[in-house]
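Below sits a lone chain in structure tokens, taken as the form predicted on its own.
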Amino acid sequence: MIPLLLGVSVVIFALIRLIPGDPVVIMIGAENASVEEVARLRRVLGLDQGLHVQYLRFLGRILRGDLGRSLASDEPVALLIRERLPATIELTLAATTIALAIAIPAGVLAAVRRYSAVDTASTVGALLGVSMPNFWLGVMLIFLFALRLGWLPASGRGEPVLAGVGSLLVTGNPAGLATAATHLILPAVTLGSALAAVVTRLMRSSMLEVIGQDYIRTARAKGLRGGRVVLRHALRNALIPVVTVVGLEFGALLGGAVITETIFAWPGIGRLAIRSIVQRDFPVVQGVVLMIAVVRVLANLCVDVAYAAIDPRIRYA
């Protein structure tokens, strides 16, 4: 993990410097940017030094937990990320939950009832989910459920789900939780649709491979009921490739669902990244991309550890 993250930090630092535009001029404003003021601010920010010196200073700050300060707002980058991260975590968990709740039963049923109407419907649904881009699906959901039917809000986060749950437990009033859920449904469905489609097809193919194994035929020959064989013996072994895909996709979603958060005005990491790119806010962009890289690497680690929990034949020395 350490060499990988070190390499990622080098790439991030180099690519950000290739973006056209002077961040100092952007901070001051082109109409107010005198030569003396630009030179002074470049010295203060250390931008007048060589790239290798800037990178070493950048790396040293990261090791101390300091991601720098925003050029646009002068706020600590770590604080900006910490403020936006809970919203992205909430959206990612909801999207993943919806995707798995749809995909695993659909994939298992499609495999058990191969070539049936259930299998055909699962295949068609998966193809539709993969084919529909998020920016189109999100707009269509807003048009139907927010504008035409008026059932759900079109944008915004509302109250955090955890706050709504706390309010329900303390006061017994479900209003806060209901508000949080209504704001969360449309972006979560939009974000989770593609993942649900991928996992459905993968679950089906993995189950078909497992139920053709000798130990499954042996279990059936011993008189075990079909549902018990599928759920207890086949499903667990079929989950290994699914866990791989879900773990990697979860890391990607947690890194920032840029399109979905932009469409629904969701105050998460994705919108922060877009705003920072537009403003040429180099420290924030660096911090966000580095956070995404860390999340992806940790997701890979969690997937590897989960293998041993799912399959008892896998052991790590």
The other form holds:
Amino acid sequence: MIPLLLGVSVVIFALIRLIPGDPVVIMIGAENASVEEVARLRRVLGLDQGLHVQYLRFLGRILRGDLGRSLASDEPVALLIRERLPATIELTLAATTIALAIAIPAGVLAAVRRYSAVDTASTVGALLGVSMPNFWLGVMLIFLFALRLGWLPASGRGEPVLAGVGSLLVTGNPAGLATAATHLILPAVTLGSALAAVVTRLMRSSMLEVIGQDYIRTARAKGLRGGRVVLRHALRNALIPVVTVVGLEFGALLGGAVITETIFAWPGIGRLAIRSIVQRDFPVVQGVVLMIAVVRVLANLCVDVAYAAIDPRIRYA
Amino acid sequence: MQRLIRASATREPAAVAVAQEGYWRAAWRRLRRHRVAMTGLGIIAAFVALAALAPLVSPHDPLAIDYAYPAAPPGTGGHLLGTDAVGRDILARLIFGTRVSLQVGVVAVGIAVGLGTAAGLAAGYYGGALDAALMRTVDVFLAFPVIVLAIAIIAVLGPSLVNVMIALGLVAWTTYARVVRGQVLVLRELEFVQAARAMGASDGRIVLRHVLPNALAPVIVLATLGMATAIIAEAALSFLGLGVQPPTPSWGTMLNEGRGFLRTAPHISTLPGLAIMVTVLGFNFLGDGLRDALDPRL
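Having looked at the form predicted on its own, could you now put up the form predicted together with its partner chain?
The next block holds the full complex; its first chain is the one shown before.
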């Protein structure tokens, strides 16, 4: 994992150096590029030294948690990210929860009632989910639930969910949690739709495979009821590949969050990234991309660990 | 919906070498019986025709502004699907947008297949340090979510149609590299490859004439599904303002332009989304069918 993270840091480091022409002039715009200003910024960014020196310095800085400063606001990039990361994590976790809450029952039902109307419906739904651009789904949800029906807000974030839960527990006032939930639901559904589609398909095929196994027949032969066999014996085993995919898709979800946050004006790191690209605020873009890659690598590590916990047949030496 | 017909024949790479001609013909026969795949092929053919014949079939100039009918709903003022916020014909823009989507798809997938296949062949055939280096590079690329890496590359190169194709190609090559490498690892040990080597064939000849053709089936499946991904990704980037720049009609850009008029003219955003979805469904249908027909193991 360490070599992988080093590789990631090389890519991030290389990105800013791949800008065609003089990165400094491009960053501040040709019209503002006085000789002194260019020289100053080059020194600030450390671009006046050899590449290997630049890289080692860059690596040293990020290891100390210093991601540089925003060119637009001069705030530390690490701070900008830390302020917005909880919102992104909240959105991603909510999307995962919604996706699994829909996909696991849908996939199980489709497998148990194979070739029934439920199966067809879940297969068609999954195909649409995979083929539907999630930004379009987001725009359509805003149109329907925010503009037409007026049930849910079109954009922004209410209170953080945790704060809402906290105030409900302490003061008994559910208002905070309610605004948190109403703001969260549309972006979470938008972000989670693709994952729901992928997991539904996987759950169905994984379940079908398990149901055909001998030990399921044995459980049935012992006289266990169908529901108990499905839930206790089949589902637990069928969930193993699902855990892997959910972990691997977590990274894709972070990518999707960049788009979803932009549509719903959700104050997370994805929106920060897009805004920074428009402003040519490269240190911020670098920081966010690095952050997302690191989270993704860590998520993959978690999958490996969870895998061993769920499936006792797998042991790591 | 017609259920996916599972292809009954499984194959080993060795069997292909014996009957190359028969394998592809049999695959085509299986594909033709696959109704979902044929639906997908039909959808794709229709969009390709629209793209090719755009100037002939388009009812209006996609850039022409009809000042009398801005944001007109479908069916008004001679605009079958209405007009966008500045009064440009939506049907015409959708038809011309087909060109952008397919072009990005073909070029991006082409770059990815070219890079990925070359890397996979080299890594699998030569092995050793080259293999290790290439596969570690693949791991690093896979650490970034596709859209995030594409956005980062575009942040560097600047937003434009060409840069979108480059970015999406550079992002997607890893899948092909891995799959081709896996195929080559099996193929290079097979007897017909050993035979070719014994007869004194050069590495280049062995790789291109004997290994590559037998490693192509999964690449074709993945490339078809990759078209779907590339089309969605282009639309997403254009939607974010990082792709095709106005006034060139791209489905993603059109969708984004309609966002401000959702309340009064929802069709501006709705229609391009439908176009994206139908095209992507077409490629996904065909890809699933090809998977069944070519390589049931995938």
